[in-house]
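Okay, so here's just one chain, in structure tokens, the form predicted on its own.
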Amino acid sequence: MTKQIDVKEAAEILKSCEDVYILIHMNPDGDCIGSGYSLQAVFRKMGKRAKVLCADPIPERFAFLLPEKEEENFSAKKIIALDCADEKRLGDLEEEYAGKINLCIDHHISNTGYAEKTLVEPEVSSACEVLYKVYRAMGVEFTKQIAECLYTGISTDTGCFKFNCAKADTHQIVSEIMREFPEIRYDQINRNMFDVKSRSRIQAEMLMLSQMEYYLDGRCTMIWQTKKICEENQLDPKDMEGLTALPLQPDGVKVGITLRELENQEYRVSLRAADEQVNVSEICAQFGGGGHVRAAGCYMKGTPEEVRQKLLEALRKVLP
């Protein structure tokens, strides 16, 4: 059983750490990348060794957050997981590090408490927002890299501040970062995160929108990212990442579902809700997953029709 801690205790733990491995979840997004590399920068500023580990490559658009020089190899004395609600989300790292994680800092309400000590604040926008408070409690003087990491994590996890999780405190934190580092091109970060797309990515979005399925009187939409679709349309699977917001675009939709085909009739399922009337985290929990009230995921096995029917049946019971 994990010990739940607060920001002050987490700050004291981080100050005492030496030789740290920082684990972030597979299919990395802006929040886990910003969390991981901001913490690495904090440790380096303190003269300590730290290394970020991820099961998957860091997407090219986040390269500006990475340090110029990678850390040399060393054996970890402490292992910290960031923005990761479940050890399963570590991907290929799970086998080596499951049961060995000393501290987890997260913002997912579905966090399973797998670490020795856990700081979880589900009411905040992002893991980067939690870490901002921890760093301030540590008395850390921010660098430009730390500021860029934190801003990017907060911006991406709030949908460029469109989501309901962007509270007054979130805007206050971002304001403080921007006042301290006015030279950072925050507008350019947002453009690269949300607006700039490759031609094949635009093609992928057009294809998904054209093949979108509607259910439950138009209150639910569903898109399928299958290997066959990628092969037939010569799409790079990387361009199919991050399409989970598309199913929510049509007017009147309450829940959008994105299914991505993996191996052996297994699908990665992402649910997004238009508002708090439907808790998609509870729905995904029925299938061994979890996440946030309005954004959650899980893995499901079966034929396309079996997966479709299970999801629709679960939604039918809760859609207003």
Second form
There are 2 protein chains.
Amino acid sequence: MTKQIDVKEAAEILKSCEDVYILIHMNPDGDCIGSGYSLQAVFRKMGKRAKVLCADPIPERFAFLLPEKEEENFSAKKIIALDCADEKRLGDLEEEYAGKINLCIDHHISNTGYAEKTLVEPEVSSACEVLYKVYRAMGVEFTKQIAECLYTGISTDTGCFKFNCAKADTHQIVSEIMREFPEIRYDQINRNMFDVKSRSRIQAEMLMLSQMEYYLDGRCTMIWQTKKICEENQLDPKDMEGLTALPLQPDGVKVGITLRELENQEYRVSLRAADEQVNVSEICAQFGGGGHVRAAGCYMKGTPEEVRQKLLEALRKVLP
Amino acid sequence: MTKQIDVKEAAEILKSCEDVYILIHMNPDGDCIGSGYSLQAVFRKMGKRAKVLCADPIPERFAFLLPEKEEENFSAKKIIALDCADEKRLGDLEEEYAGKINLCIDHHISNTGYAEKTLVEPEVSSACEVLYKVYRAMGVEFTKQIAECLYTGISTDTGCFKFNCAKADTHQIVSEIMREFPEIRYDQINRNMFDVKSRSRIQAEMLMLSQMEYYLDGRCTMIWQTKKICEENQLDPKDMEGLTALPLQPDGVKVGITLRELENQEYRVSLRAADEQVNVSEICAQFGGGGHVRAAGCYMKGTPEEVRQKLLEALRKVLP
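Can you switch from the form predicted on its own and show the form predicted together with a further copy of the same chain instead?
Let us now look at the entire complex, which starts with that chain.
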């Protein structure tokens, strides 16, 4: 059973610990990368050793957030997990670190409380926004790198301030970061995070949109990233990441589903809801998954037809 | 010659005037609509008559910003133009109102100073952000409708806080609006402004992307909205509005151009720059147009090949 702590206590722990491994979740996104590398920078500013561990490589577009020089090897005295709701989300790091995590800082309502101590603020946009408050409580002076990490995490997890999780506090924090670092090219960060695409990515999106399936009177859409489609169209797996917003585009859609074929008839299923009328986290929980009210995921097995019918059955009961 | 005034003087003028026509630009967008209807609401709160005039109809997705009841007819004692850099941008209203505008509030650096008095703040994200400051200087108490108008204008003109014009002040203002009206569904506004598309709009975007032309080693892209393409694919002209961000998507593009065929071999040409290395306002000025550093437009005549060559020639000289 984890001990729930507040921002102040988390700040005290961070100030007192040293030689830290910072674990972030697999398939890393802007928020966990911004969280991890901002915290590493904070430790380093205090003259402490810290390194960020991730089961998967950091995508190229986040390279600007990484430190110029990585830490030499050292053994961890403290293990901290960031933006990670469940130990399973550690991916290949789970085996080594499960049960050994001293502190978790997160913003997922579904956090399982796997760490010794947990600071989880489910009302907050992003782990980076939680960390901003922790750093302020620590009295840390920001560097440009820390500011870029935090901005990137907040911006990416709020869909560039588009989602409901972008609240008055979020904008105020961003305002404070920008006031302190007006020289950062926030617009270029956003352009690289949200707009710039390779030509092959543009092709992949067009293909997914053109094959989008409409169900339940257009209230549910599905896009299928099957191995067959990817092979036939010579799509790069990299170009198939993060397409989960596409099925929510058409007017009238309530739930948009992205299904990605893994091995052995297994699918990674991502549900996105247009508003709170449907809690997709509850739907994913029926299939052993979880997440947020409007963005959740699960793994499902079966033929496409079986998986499709299970999802549509679950949705038919709850769709407005 | 216009008299340049500051926020305080604009606030004084608005407090003292009555029976106002508020003119906004043709092809109205979120910023001029939010500006116009927020100012109308402010006047009405003060018990004054005001109506918003626009040469073109207000698009359906902005209907939520309009007042429940329109003003009865009255004659104007004061004429105010908002978010309108040039009298030409008044469209069909130009003939009647050119030379008669008492006050202009705007944020375009290219404002021609056509009004008797002008408040122009080119560093500010949107006319709505300028107006926010004016309303505060007036001591106006906001209503939900005023807040929604201002948020919509700021959000749409900053590309949902993505662009360089979204600065510390912008986020602080949004934070203040959200703090006062936490019940507004800002995320639904953003979803309706940026994400939701009709199926026919999705088709139109796919078509434009699939026919995108790459020039100058991929640093310049063009999409052509010719009458022929629209007719052949049965595209609705409504679905061809606001596609100017598409040509900036591909990695490596510096300037993305959207060309819309009007009548008699005339094109409405929209240039968008990836960063400030190219000032597209200067390029458009060569063809009698103008705008911002990274977003500008002009009208050009000729065959597609002539127009294309003129643009590429102008760009070849300045592209990094």
